[in-house]
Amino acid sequence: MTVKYESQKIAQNFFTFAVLLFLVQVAVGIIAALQFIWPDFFILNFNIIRSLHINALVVWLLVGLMGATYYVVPEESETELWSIPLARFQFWATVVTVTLVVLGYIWMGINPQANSTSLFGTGILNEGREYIEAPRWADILIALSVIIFLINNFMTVMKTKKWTGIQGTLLAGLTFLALMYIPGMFYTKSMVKDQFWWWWVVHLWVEGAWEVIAGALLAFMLMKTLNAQRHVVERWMYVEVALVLFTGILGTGHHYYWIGTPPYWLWIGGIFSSLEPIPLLVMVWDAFRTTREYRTVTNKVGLFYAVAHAIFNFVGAGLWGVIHTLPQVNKWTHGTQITTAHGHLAFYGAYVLLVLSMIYVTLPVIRGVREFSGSRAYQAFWWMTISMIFIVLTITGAGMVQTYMERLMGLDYVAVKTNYNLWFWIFRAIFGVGFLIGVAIFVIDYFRLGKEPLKIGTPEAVKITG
């Protein structure tokens, strides 16, 4: 089985870069975990390692979603991509920009004074704004990359004027994502106002635009792995996306509790944050309903990862989020390791598994593989998932201790970290290594999938049909 359109193969370029960044992100995450135990471990300080860990996560997921889009849009539009050379240019421009940013972070870690030079009124290597630390020149280049990406995909659709619900929702989510990058590119003199707009980037990306994209890609994968009827999966996709936007946009209010905004945000944030798990639960129900209704599975590994994405999206982003977003609870847990636990499980379930499932759905087709071994795919999943579950339980335990001893007993942060949470940090590092093993297995599987002969009678062989 091969791709219908030659231009879909450009997706593999983006997937490869995303996979390598995924490996880097997890590796520096292990270093960060070890620095909680030994602060002087490694040549770069914790603040630099943390920036690399978080920004690598955001970038590799974004690049992975770009790759998925370059596969889905030609398929849905039934035409070749508008400009393959433009897609290649955008890919290499993104690689160069991201590489320069990473090197800049490392150089700033080795030589802290390197960021003293100003460009566009901000640091030349780091803007210092949490989660969106990229310097202003990189912001501009990334924005240009996204604009080129959107133009290429919209022009592809305009060639045939064939619009489908899946590609329309996907491109709408990506456009929303691009627009939500703008609030992170300006400052205000008021710290409250600055934080107010900053959350438009951080929250409305992950609990707005990316969830819309996830809804579209989940519908596409259910259609491709189960031969589900388009009108059925699209109907439920619309329901999921509408609920995501209804709850997610006003759910931004749970970030406004304690930054100096008016008290009505306590009500808005509390009510709509409590509703945010509903669309995620609908996604889980939709995945299982479709799986029961359509039993002709064309890619077992792809379906396995897609359903796992729906489940852990609900558990991580939904349940682990709602337990501490009510203002009465958040008053005590805000900024503790409980927030960190939610972030880890939410990103893993909602977006890491989403990109990995798209890779397993599309990569065999891109490489023209009719049958491949699913052994490493399942091994990677269980190594990563079990390790992530224990990482999250460990960090949640640390957060509970932290909340009680810091917020209720009044002990200082360092005393709690070094004396009462030490074993939590040790276990987190151990489980982090387990997660890294899973990632390494996945990376090996990515580069070998379809490139090695299958043994006769291999029980875990996955046949690609349809």
The other form holds:
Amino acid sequence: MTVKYESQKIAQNFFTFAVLLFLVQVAVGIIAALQFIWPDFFILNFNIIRSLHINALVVWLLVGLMGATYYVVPEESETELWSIPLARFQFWATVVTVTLVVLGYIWMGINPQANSTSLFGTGILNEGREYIEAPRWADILIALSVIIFLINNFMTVMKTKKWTGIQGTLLAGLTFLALMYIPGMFYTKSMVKDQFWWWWVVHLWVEGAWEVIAGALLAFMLMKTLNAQRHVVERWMYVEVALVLFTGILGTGHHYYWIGTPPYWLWIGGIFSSLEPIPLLVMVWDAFRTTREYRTVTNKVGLFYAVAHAIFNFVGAGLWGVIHTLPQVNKWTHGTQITTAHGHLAFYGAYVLLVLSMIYVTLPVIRGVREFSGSRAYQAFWWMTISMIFIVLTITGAGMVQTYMERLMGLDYVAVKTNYNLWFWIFRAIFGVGFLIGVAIFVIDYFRLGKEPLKIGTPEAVKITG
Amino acid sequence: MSNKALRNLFAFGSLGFFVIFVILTIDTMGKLDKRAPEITEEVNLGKKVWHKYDCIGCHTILGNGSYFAPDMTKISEKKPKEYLKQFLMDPKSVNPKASMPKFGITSQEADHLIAFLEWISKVDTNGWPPKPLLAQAVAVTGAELSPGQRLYQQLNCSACHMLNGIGGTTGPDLTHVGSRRDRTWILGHFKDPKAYVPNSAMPSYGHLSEKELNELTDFMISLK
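Form predicted together with the partner chain, following the form predicted alone:
Entire complex below, previous chain first.
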């Protein structure tokens, strides 16, 4: 089986860049883990390493979602992409911007005073705001890249005007994502207002727009890997994404408990964010129900990753979030390692596995592969997933010790971190290496998939049909 | 329900929730200034210093940030100004075990940053961070404490110093201070720390009465 429209192959450029950044992200993550044990380990300080770890994550997920969109939209619109040169330009513009930002971070790590000059209202190298550290000039370039990307996809849809539910929802999610970048692009004198608008970006991305995109892509993958009927998967997709936004938009309130905002957010945030796991549970149920109903699997590895994504989205984003979302609990856990644990499992389940499953669903088709060995894909999955579960358990343990000793007993932050939590940091770093092994297996698989002859009788052979 | 009806429910329902969110945002924006002190130019400059050095890359503030270093929301209530300034400009000269590197923060930048940190400590955060429950429970039994022990609590010495595993790590551990220092040293050091430890960031406690200083010194001597 091969692609229906030649232009869908542009997705592969984005996937390749995403996969390489994934490797960088995890390698840098291990340096950060070691700095919890030896703060002076490595020439760059923790703040720079952490910025690289998280920015690489956000960028590779976005780039991966862009690749997925370039694949899905022509398929759904039943036409070639509006402009391939524009997509290529957008790809290279993104690569250049991201590279410049990374070089800027490294330079600032070596010479902190280099960030003294300001340009468009922020430091020239670093805005100094968590997750959105990229300086303003880079924000503007990134926004332009996203606008070009959206125009290209909308124009493709307009060619045939086939507004399917999946691509309508996907593009709605992406447009919402682009719009929600704006609240992070202006300066406020008040740190309270700064954090208030900052959460518009961070929360409405990961617990809003991105989950809408995940809903649309899950529907697409169930349709492709199981030949499931469109009207059925789209019906449940609407239920899921509607519940995501009905709970998620006002769920932003769980970030407004303690930052200087009025107390009514304790009620709004507590109630709505407690409901946020429901749509994620519906997605799990949807994935299982569809799999049982349509037993002919056209791409086993793709389906395996898609179902795993649904499960770990619920566990990581849903369960690990809801345990500390009520204000009564959050009062004690806010700002502790509990949040870090939630962040790791949520991003792995909700978005890392989403992009990886989209890669496994589309890449064999892009490369025109009829059959490939799924052996490395499964190996990579278990190395990554088991390591991630233990990373999350160790950080959760550290968070519980921190909450008890620092918040309840009143011990000093540094004493708890360096003495009582030391073993958690050591185990976390070890499991981090396990995760890196999984990623390395995945990256090798990505580059070799369909490019090596398949041994006859390989038990993990995955046939691409349909 | 048909797919079309579900689509409309998704689109218009989400829009409805977003409108509610925007209304709440407008209401919140109107209330924020009353929940925090006025922002002076110094505070604003301090916030810019905070961004310039990417402080959030290690610390948290209002509980949000990087969880690698202590939360800064109430730091100006916990540590004396002189200490903060000296630490910001050269952390390891104050506390050799400090993880924080020397960034080249100037004296003026440090003043602005401290003004910003003082501002944020006065923001109404709905009671966050909560006072440690168990530490409060211990304080209730204060009736049995010696006068020196009570002073130690009142002056919040444990913000910087550790005693039997409880307290800060920025100043030296006092668990066995009585076997390291004699009475004259401790008493003199309270009055003028820098005369005894040249790099000391501890403020002088010369404003205490001679009686109080002696009670505190008695307590220190007893720690062997």
